[in-house]
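Take a look at this one chain, the form predicted alone, written out in structure tokens.
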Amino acid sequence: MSRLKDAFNGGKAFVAFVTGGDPSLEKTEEYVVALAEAGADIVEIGIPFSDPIAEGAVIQRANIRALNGGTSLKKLFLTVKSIRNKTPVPLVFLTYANPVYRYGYDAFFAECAAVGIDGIIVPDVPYEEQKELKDIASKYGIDVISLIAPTSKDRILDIARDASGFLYIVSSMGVTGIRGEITTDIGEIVRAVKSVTNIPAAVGFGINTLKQAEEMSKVADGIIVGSALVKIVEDKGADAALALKQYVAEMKAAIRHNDR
């Protein structure tokens, strides 16, 4: 079984992001290691980026931040085999296309393998051009986490249907960002991936109070937090492991209230 769909199976799933190398690489390392004790279930690591067009003002400012103090994919690379030895928590990398391609797509997910990540977020790969990028992702074991939007509609099932390790349902339309409502029926989302498949399905974009994790853990396997935990780090800088981890254990006991 996946790694990731295992990290559901324990009850309603916290997943948590930060961006790699923001305030820096050591950084990375203590907060992830942070998260997890603090019952992240999951952690996602975004690889910084120029040009991130799925997120919106914070995480593109973490992007800067990382990418003006050095980090690379190489050095990421070698951060994550170093949280590997640490923790056991499940790691996913968020990326885009362009760093993928241009590191090699074999020598990406065989470095991938060789420390420790158990999948991969590509934002702007759409599930009708992901067949190459899976096909090799597997030969390594690494689940290729597909994207459900509300505009998905018509391919909702198909998508569901060839998902590997957790679907992430986009809750709203737009980019990354702390949202102060979420409107969109997520229930009638998840019903339809529930009637073609067992996969996980997780809820991210928008989502930072309690109230909206209880409510999205209602009908969902799981939530995704990225903005908000990158804001932390905004604002706390190298000080910020203490309040990243009161932040996830308060989110994870709301969404534990609706563990089944």
Given for the second form:
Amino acid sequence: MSRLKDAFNGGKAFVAFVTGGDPSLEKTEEYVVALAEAGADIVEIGIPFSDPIAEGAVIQRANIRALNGGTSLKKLFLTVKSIRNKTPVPLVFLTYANPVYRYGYDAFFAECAAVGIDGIIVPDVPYEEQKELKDIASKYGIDVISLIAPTSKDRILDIARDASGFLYIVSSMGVTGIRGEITTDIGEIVRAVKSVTNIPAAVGFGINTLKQAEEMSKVADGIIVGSALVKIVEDKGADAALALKQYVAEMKAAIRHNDR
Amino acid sequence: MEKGRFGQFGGQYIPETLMNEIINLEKAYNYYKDDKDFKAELAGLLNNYAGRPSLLYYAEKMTRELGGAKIYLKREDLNHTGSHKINNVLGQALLAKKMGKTRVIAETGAGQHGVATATAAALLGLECEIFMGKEDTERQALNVYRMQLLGAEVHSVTSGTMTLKDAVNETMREWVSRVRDTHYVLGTVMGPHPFPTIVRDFQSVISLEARDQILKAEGKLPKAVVACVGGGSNAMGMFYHFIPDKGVRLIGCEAAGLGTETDKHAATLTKGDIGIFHGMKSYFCQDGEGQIAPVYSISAGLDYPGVGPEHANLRDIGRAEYHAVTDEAAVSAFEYIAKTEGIIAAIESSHAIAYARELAPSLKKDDCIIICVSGRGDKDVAAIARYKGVKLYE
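Here we have the form predicted alone; I need the corresponding form predicted together with the partner chain.
Next comes the full complex, this chain leading.
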């Protein structure tokens, strides 16, 4: 049974994102533990990449900070191993195809399994190209999480049928980043998903306010927040733990209203 | 062969948000590429607006001086807007219009593709926005103004290394934000399927003409065709109709910058490794962790860390060969062809000319070769002057 899927069993889930190595790997360890303690049900850790084409300005800057700080995938694996000793929270890597390809798919997923990573999200590997990842990831029990976009339309059912872990519903067109409003009919996408699978569906991209969190969690099984948390890290640097915890606790309270 | 693949290379490695758009693009392209009216309209634009067919010019003086194979120049520099880029842009802009798009966006390095896109947009009545690395807007300031004159909005990209790869990143980010009315006019044979095929097809007019022209002039095929390779669009265009002619060597020249033994080069096929980036599996200049490496060349148009997937395959199956040419050799060729033939060629194309200067003397006098002069060099004059330590005042 997927630990990621189980993370949605306790009600509406809050999925938190931070960039690995921003501002340092020690801080990533501290922040992931803090996010989990504050109520995050899943934590995504971004593997920094030189050219993150799906990211907006906030996460792009975090990638640059992390890389300039000397973050490497090998060191990040050690950090994850250390995090795993402190918290059982399900962990997901968010990364781009090239660092994984370069590491070698087999070596990468073997290492993921060894340090306690539960899944990966690769925004530049769509449904059509997933097979080369999935064949190897599944051997090591790692879920490859699929994304569904506002433009997916007739692709939704195929993607949902083959999904594992949870489904990442992209709320809006464009790249990651804080948005004033979300106009996509998320309810309609989630209904289509539910017609073919019982895999949970979480919504991300642009969510940052309590109101958005509450609204999105009405129609989906969980919400994913990245840029708002990374912005806190950007603003507070090495002293972000408390602010991150407060933010997660408030957001978690906002989505709790919608627990069945 | 798997759809959209050249051997193991190619594919569609892009965000889900763009997938339906890419699928629609493929459908539209497959329909219009065989549509009589579309073909006639495009041929009309190429012949009556862009100035095709381009000349195949016998460089007699250069041939005599080098003392080997007869050298022919495929004069893409004589096209409207001054480079081969117009071939692809007219095709894609027309396709975009047929698809009901009202706006085009594009990346540009040297500015040639941006100028060509802005030109086609002006002609066909499309809105146009161009993304160009901040460093390139400074290296090629004249082209920025040219695009603005043509009615395009030019965005200076300040992310990453502020060059061509970052301009591609930013154009992709823009496209993900707005696909409904917008077509991304990709400038070279890279990116997700179907772009490498579409761009190659539109550029293949170069070898379609050249093969015919050389047979008329010489009564036989050339020993080699030589073209510069950044992303690889003029080279793919120059190679394509010669691929079945096994006796014709296909030679691509990439940018060695300060030398492939330094870290200041853009020699993707010589020094790169297989990876997945910008929508495709291909060769990329990258580090051991898969981070895309900053690249360098005096030529903004070759200053790209990847290469089109069809080139990657042609190299790996041994059909084409690729050589790295330094800044120094390219600048020397730039000056040489100006003085010898009275042609100021683009610094990009000068990489191919540099290699041909070595190749021609090694061949027999009754052999012939074709060099693709992909663009004109007016845009490079100021940069070459700076390289030579000459102070220019405008």
